[in-house]
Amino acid sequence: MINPENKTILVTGSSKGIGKSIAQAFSIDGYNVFICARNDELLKKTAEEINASGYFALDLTEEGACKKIIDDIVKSAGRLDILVNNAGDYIYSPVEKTEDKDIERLINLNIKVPYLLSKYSVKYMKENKWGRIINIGSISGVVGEANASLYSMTKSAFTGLTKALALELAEYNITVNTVNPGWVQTELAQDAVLQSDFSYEEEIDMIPQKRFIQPDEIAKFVKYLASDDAKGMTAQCISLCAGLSAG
């Protein structure tokens, strides 16, 4: 058992809303926390709020950069033991309407993205025979969204890789699962909304609990997900909406 004190994690899109809360929650326990994000002045901002031990503020679709991040955390640490895929990017738009630009920038961001940097970190994790990898989907991969057809498309890559993954790495001790959000009380959810048809009333109507998820709640489960208490669960893609899936 690795002490969480001598574990280092890597939260990407992690300058706020679900991000941060995740980095926040490992880094008051003690673990090695690094955040990247694209916003330098908000990243360092963070970094020194909740006592990160670094971050990198670049875009993680250029040429190189998932394998740099990866490559200078383990130089610094000395290991990667926890991966939190959670950085991606969202649009309300119907599919005739999609700017071929968009297409791209999202299946680069929510998919290739999280694809490399597991890629690269892989490697670490299995020379200790310890690790986690955990993706921050969406609910709208699960059941769909209309008019979000690319994001919701993007968002259920993640039951493919986390299922191979899974199954591939499960020998080395290395678990992977895949948290889909609700609706979730965050920046990008508030820009969303305004994007919608809806009003955020009608949102929340719409929800069973009638509440949007608290962003605590997603960095709580994910603290169990990346402990040897869930040693035992891997290959899944477990949705946290307050009822939204149910229909």
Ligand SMILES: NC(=O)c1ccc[n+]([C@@H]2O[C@H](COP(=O)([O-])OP(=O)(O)OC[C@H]3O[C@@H](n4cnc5c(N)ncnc54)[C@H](OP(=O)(O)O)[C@@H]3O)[C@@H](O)[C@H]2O)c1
Second form
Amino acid sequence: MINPENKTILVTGSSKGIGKSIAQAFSIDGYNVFICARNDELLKKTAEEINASGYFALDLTEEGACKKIIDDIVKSAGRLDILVNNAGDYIYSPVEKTEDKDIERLINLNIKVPYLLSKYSVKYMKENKWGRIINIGSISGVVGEANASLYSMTKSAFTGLTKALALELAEYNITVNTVNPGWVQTELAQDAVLQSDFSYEEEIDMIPQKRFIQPDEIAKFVKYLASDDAKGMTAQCISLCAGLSAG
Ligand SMILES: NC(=O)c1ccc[n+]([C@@H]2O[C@H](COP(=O)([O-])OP(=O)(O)OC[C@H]3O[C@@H](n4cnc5c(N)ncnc54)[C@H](OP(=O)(O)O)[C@@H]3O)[C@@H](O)[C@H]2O)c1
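Would you mind giving the form predicted in complex with the ligand, to go alongside the form predicted alone above?
Let's see the whole complex now, leading with the same chain.
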């Protein structure tokens, strides 16, 4: 259901994991929540479970997908207030073994898609003189991760995007921030551990707090960044990582 009086949010990559948790947190608070992912069946199930206002089963890297999703949301909800750039992929691969098709794929999904979605959203946020762009980066883009240089490179791009866009949009009450999670308990993290040279127990042992972050911890922080209480917080890249960034 859509209530045009309430704020509208798009959370990308939200059929599961961190994105689903963020979408659910906003839906509970009455926002018009739109979600997207490629797998139609799981997305539909998630949309019903979290009572989403709408869902888009598409690959965001496909030509025209980013413009279409933003335009369609504004057509049905009349507004777009919050963009959460969450969809992203990880690859564990020594640099000399990284395949060209994976370079293209990660640059497209982790960098180009958030840029395009920001580009198409800003017009509507400016009209309302209010907006929030919140990116889900990674601690790997802050401290670097051996054998994940492609992923680290793509996630570090959020630092430049966040600072530059925050400056450009400050006068329109649009804030831009990035959350850099450490290990979060999701399927992506499970697969990443399997791809790596370390066991789950060894990964846990390297985390100062000796635990994975839970998706709802990220969701609660994203909610704070989207709130009016956080109106003064912009251009920030914040690590939520159980201490991993400390070295
Ligand atoms: N989990 C961690 O430890 C961790 C740590 C740091 C940062 N992060 C970042 O947090 C974000 C979410 O991670 P997660 O762990 O929640 O991942 P996840 O459980 O694998 O979920 C990823 C979501 O994105 C969707 N997606 C993937 N590619 C897509 C595409 N091309 N177009 C549209 N949707 C797409 C997936 O659905 P479909 O597969 O059906 O498309 C799914 O809904 C990512 O940007 C990741 O880099 C995660």
